[in-house]
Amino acid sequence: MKCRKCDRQAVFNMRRHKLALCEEHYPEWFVAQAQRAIEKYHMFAPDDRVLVAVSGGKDSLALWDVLLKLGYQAGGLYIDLGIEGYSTPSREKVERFAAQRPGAEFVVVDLKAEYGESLPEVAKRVRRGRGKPCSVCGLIKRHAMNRVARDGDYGVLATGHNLDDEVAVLFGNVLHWQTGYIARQAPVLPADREGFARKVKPFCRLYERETAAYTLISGIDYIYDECPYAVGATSIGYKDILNRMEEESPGTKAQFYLGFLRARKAGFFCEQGDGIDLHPCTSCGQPTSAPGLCAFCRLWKTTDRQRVNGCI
């Protein structure tokens, strides 16, 4: 098969767009295609400071990547949870790729040195071994952004979440008619409360194998592993009952994915104020509802390792 720019042999088949690219022009395509979605719904601008979120896998590493080929002010963050395993060879890869991008900023949270728990042995205190510890996870992961962003001076907060995943997200939602995150499911979530900064996705639009493609062709290095926790996830079960309608019907996930932002500009899915009262916890300043110390303080109140950062 010829790339559709050139004679060239092509090294990628997009059966959606039934366009077949070469090494050259398929990373052009890519970069092109995340640029595109910055600017259709209004992103950030160039002189926006954006912090990217980064694990060390292909979809984050990949955005970081194309962010600073369009010369954004980009930098790199990595919190380590010291998941046994996972955490070093993936912190590894990080600091590898930001080695490599002489100038590009880069923090790493270290959650058992700055607070003397990795996230296991904190999941454990605080569940009692009461299943898996993501929703711990997420509440660290929530904190560390907040903070890493409001001291670094970022208005934006990117993650490197594909369509995949937010069509396996969107279907689950829809599944079980969660209404509140159905109308809070959206390219960019605006900093619309002081203290957090703006939440964007720029590969919203692109399929997981495209970004594994770009990663590959641009010798991208990164930890093929899935996190130990992330198995027997409903979202895996979600995305492999979608991959089966895509190969089905190439263009599916997009179609289901464009077609509920149609819907959603038209105002079929309108968020409801929360009129939750939210203010400065107490210890580490971070907005929260709750009053004195906000959820991520409280998890560390009751260790004897109560260690930095004021949040004890």
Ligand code: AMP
Given for the second form:
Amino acid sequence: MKCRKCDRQAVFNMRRHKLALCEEHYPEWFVAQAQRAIEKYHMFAPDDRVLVAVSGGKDSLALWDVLLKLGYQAGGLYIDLGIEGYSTPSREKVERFAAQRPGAEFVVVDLKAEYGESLPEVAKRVRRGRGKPCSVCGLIKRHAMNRVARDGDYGVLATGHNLDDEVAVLFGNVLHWQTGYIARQAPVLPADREGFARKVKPFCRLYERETAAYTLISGIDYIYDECPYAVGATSIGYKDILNRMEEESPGTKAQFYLGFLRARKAGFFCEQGDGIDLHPCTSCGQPTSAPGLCAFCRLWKTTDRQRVNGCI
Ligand code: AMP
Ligand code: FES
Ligand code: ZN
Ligand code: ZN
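Just the form predicted on its own so far, so send over the form predicted together with this ligand.
Then the entire complex follows, led off by the chain already shown.
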């Protein structure tokens, strides 16, 4: 198959766009798609400082690479959760990537070094999430991202969520009619409070296989393995179902997600919880709806006795 733009052999074919491109024109197309999403959803401007949360996986490394190529002031943040067999190799991938781009700022938050416990240790101690540390993990990552963004004066926090991630979340929320979550799912989330970062997902319209192709063609080395705690996650099951539908009818995933965004814009889903009173945590200053300490700070103040007594 020939590239649509030149005479060379195509290396990647996108059935949903009926578009095949060569190894020079595919990365160009990909970078242009990211720029279009950034502009369409008013994610950020060239004078904004953008913090990219990089996990060592293909999507977030590709995102950091693309933003730097586009000339944005993009720094990277890696959160080392201390997950055995997973955190160390993924951290190495991010560190190597950052070392090859010495002009870019790069921060590592090492949970065990800074707070004394790794994610599996803290999850075991507070016994949340029925033995799986994923819910504590989300809390810790959000807190670290907000903290580094605020300390580093980043107005924008970018994550590598791609269209497959967004569609799987949407699918799950629709199945369970989680209307509050549906209303809050968007390519851009405004800052919780003055001084906090706006959250953006520049790859929300790109398929996972498209980000994978970009990293391969661009020679970006990433961690192939998923987090061991993600094995058997419902979102992976949803992705399989959606991929089967996509196989039958190319473009299904994009149609579902983009149709949702149009419905959202037309006002089909009204945001709930706007009335929630957020105030600064008395310890870290991050916005929280809880009186006193935020959920993150409570993690480290929790003793076994408090837990047994049902204080949390
Ligand atoms: P996940 O929740 O693993 O699907 O990751 C979603 C996004 O969160 C990734 O694309 C990254 O932008 C960010 N992310 C996940 N894990 C980390 C981490 N350990 N450090 C920094 N950012 C992360
Ligand atoms: Fe958070 Fe796996 S990365 S539990
Ligand atoms: Zn070409
Ligand atoms: Zn706090």
